[in-house]
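Just the one chain here, laid out as structure tokens, in the form predicted alone.
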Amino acid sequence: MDYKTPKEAQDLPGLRLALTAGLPAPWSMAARFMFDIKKIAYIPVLQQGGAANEDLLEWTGHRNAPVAVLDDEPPRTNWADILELAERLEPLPRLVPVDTEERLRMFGLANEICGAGGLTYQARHNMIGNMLNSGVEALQPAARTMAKAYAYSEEAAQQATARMTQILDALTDQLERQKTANSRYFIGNGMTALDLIWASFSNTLQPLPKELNPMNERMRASYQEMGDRVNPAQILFDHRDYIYEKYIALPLDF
């Protein structure tokens, strides 16, 4: 991936994508699938794990990624306003349903995935929990700075794991449904944003092997000991394997 620093791209014309450089970071990864699958050109933009981003945070507001700029329109960072705007730039391929009620789903299930609270917001606390207690110094700057970001807390990751399962056994329940129905897809006979966002998000959970996702060993043992605590269905694996093989390129860039 060829970034372009915050300084760099502030002033450049167009899309500006603010994403974390050097691992499959979930909501960086889902951000860029949702423009690659509808092939909207944009600027990659350097944003650091953990780190103060400080250039960035002058420019959009925001440390974090991703951020979404285009041209003078306001930053965006949440997943849900960043899809509208994929959207709004290249309606096709649609990654959000026609019908009402499968728009619903989408949404709600995706939220489960990706939102403040959800899937890999209560994942991030037991990685913090370990980070912290880790006794590697190295790793201390960036989990304190997780643990500020995400709330965390001993109890808040004691509850975790109960959490994460109530949402994966909603996810496969899901799945369960679609595969009776004959469908290889989250919702209805398609591809929507929750099927990019479960094949990026499951990445935190069972790392795709390091010849297609070449992190770094410390974060994939990190991510897969996630994923043991839990102990995700094989669906919801054979699904996220089944998108990256038919509409997301490999090996992974980032």
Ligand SMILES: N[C@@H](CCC(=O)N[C@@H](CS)C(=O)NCC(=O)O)C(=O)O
Second form
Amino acid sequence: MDYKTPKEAQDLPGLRLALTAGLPAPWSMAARFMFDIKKIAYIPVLQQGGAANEDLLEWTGHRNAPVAVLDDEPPRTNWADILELAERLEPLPRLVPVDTEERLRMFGLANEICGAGGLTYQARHNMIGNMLNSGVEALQPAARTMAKAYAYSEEAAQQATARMTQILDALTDQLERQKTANSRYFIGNGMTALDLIWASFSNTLQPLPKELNPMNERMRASYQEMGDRVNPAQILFDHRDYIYEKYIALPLDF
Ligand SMILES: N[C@@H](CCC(=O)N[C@@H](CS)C(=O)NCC(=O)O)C(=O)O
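Alt. form predicted in complex with this ligand, vs. the form predicted alone above:
What follows is the whole complex; the chain from before opens it.
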């Protein structure tokens, strides 16, 4: 990825997208997948995971990623707001179902993955706990920044696995039902944002292999460890492999 710094990007016209650089960060990659599938051009902007990101903060009011800024519109950081922006800029392929029941189910399940308190917030409590307790001095500043940003506590980490299991069961049940109904997708008969979101977020539990996902080995082990705690069903990974193969450019580039 050819990133611009926040200072270089902030006065440029068009869509600027701040992304956590150097790893397949789940919210950042999901935002990219939504724009990429619609062929919406954007300028990638550098966000450094766990760092202060002062220039990004000064420009957008946000330290973390993703942050999507279109011209002089307000910066958007929430996954659902970024999805709405992508749908507005380029309606096709449609990522939000027209049918009300399907739409409710899609947003509900997507929020179970991406929302505050959802699957990956829970997994991250464990990751932050591991970093804080690692005894590795170099990891401490980032661990402390993220602990504060994402409401880490020992109690939160303790209940994380149970909550993750509950959410993974809901996603597995949904895919099993869809398989019975002969659909290859999470919702209805076509690809939606949920398929792209799961493709991205699945990497935090079982990263795609090295040749498709050339991420740093320490982060790979840390992501895999979050998955090993909960042992997700194989159907979830078979599904993400299908979505990557059919819709997403590989190897991942971050
Ligand atoms: N704002 C996002 C969540 C963003 C988020 O958690 N970003 C993480 C992972 S992509 C991040 O920036 N981590 C690195 C950091 O905090 O510096 C949402 O609510 O949808």
